[in-house]
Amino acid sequence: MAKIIGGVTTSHIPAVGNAISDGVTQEHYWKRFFDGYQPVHAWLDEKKPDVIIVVYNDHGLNFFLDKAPTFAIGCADQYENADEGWGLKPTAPFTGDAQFSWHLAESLIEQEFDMCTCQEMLVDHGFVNPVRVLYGDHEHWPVKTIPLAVNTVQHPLPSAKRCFKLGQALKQAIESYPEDINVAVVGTGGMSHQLQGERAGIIDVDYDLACMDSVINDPAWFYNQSNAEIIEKAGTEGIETIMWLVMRGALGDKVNCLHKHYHAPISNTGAGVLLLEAADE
């Protein structure tokens, strides 16, 4: 059956991208950020997963403010990356496994997460961006993905409770897969930050490493918490840290940490980096 190797969460930062295709990763302002991903990358190169899901909060490419599913799936064997702005380029398609996307759709909807499916999805810099910082760019990806897209944009949001068990709906649909294959689960967005209005470039250090602290340790403390006491801590964006609960909720009850790494400012942005494989019960 199909195995959940373990999780990692990112930022997806837009200037991320720029400084990638500009090669500029290893000049200062961007060093420390990018060198933070060093373990995540040997960790990777070991692992080798076949299929990387990537909960990520769509920024209006493929949904906008008309039409703002809670929680969409991709189900096609190709995903596009296309104009956004930001000055980003788009990048190669995503090579995706509709056979998996299915299986995991069925059994969402059948734990009653009313999935949108989508056999059609262009995928934007919070998709992509993470894809790029892990793997790097290719012309042929060497991993396939599954975009799994949470709305964190256009109110009302879904809860940080439900998100964490939108990930433990997510680790029965995988692991009820007959195929052999490796996954890694990538819980995408924040930390914290405000992109508008009074509170624009607000960033909470003590409150990002809290959150980091407690997706390891004690979800709990993240996900009784309320949308609106999150915003008020970590800006109306930095509520996008709900997605590294769904991460978290898919590798179990207890895990082990190998590597933790936060960096602030980057981009007006609070940026954390966890690896997380499931703790033997």
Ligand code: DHB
Given for the second form:
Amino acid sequence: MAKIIGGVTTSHIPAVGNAISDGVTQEHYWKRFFDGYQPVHAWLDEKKPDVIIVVYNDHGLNFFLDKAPTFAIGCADQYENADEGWGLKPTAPFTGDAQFSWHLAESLIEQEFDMCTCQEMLVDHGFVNPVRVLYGDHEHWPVKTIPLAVNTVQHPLPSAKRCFKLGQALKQAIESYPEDINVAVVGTGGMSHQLQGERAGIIDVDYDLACMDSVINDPAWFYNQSNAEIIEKAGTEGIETIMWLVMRGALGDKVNCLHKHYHAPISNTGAGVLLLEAADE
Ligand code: DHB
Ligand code: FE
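So that was the form predicted on its own. Now I'd like the form predicted in complex with the ligand, please.
Up next: the whole complex, starting with the chain shown before.
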């Protein structure tokens, strides 16, 4: 049977992709940010998940404001990077696992999460940069990837609690897949940031750190906030962090935190890295 071996969180900002492409990850501005991933790289090297499910938000590329599914899952064997204006990076197409995706979609829909199923799906920085920051660039990716999109752009958005429950359903969906594969779930985006308007540039470090602790030890604190409360504290795009709760819901009641790292500001955001494994219950 498929097994969930862990969960990771990461930023997705476009500038991260530029830093990787330009080879400047060890320069002063970026060094601390990228060094925060070293224990995650070591863990991925050791555990070698067969598939990572990347919970991300599309920023107006595959879904525009006229059609915005609340939850969507890629059901393809390949996904192309087609970023919508932050600069297209020459990234090899990502390898999917359509058979596993369809199992996940069936199970989630049976559990009353009515996913939009996408047999074609273009991916933007929300998906591409998390994979690149975790694995580096490859001609042939060493891992299969499944994009799971959450609408954090066009209101009304799903609640944080709904995202957590989607994660719980995802756990059941993964663990009912009969193939012996190891799966990691990646929660992407966040943390606090607002890209426009009077409050552009806000970052609340204390709030971000409280959210990270909550994701580890007490996800209810995070998911019991309304979206309005999260946006008030974290900014309009800070709401992206609700996607971390999908990852957390998939790991079960208790987790061991193997690594935690926070860096701010990076571009316009606070950036948090977590590496979690399910604790034996
Ligand atoms: C930035 C952050 C985002 O989440 C995004 O989608 C685009 C840009 C930024 O901080 O630069
Ligand atoms: Fe974003």
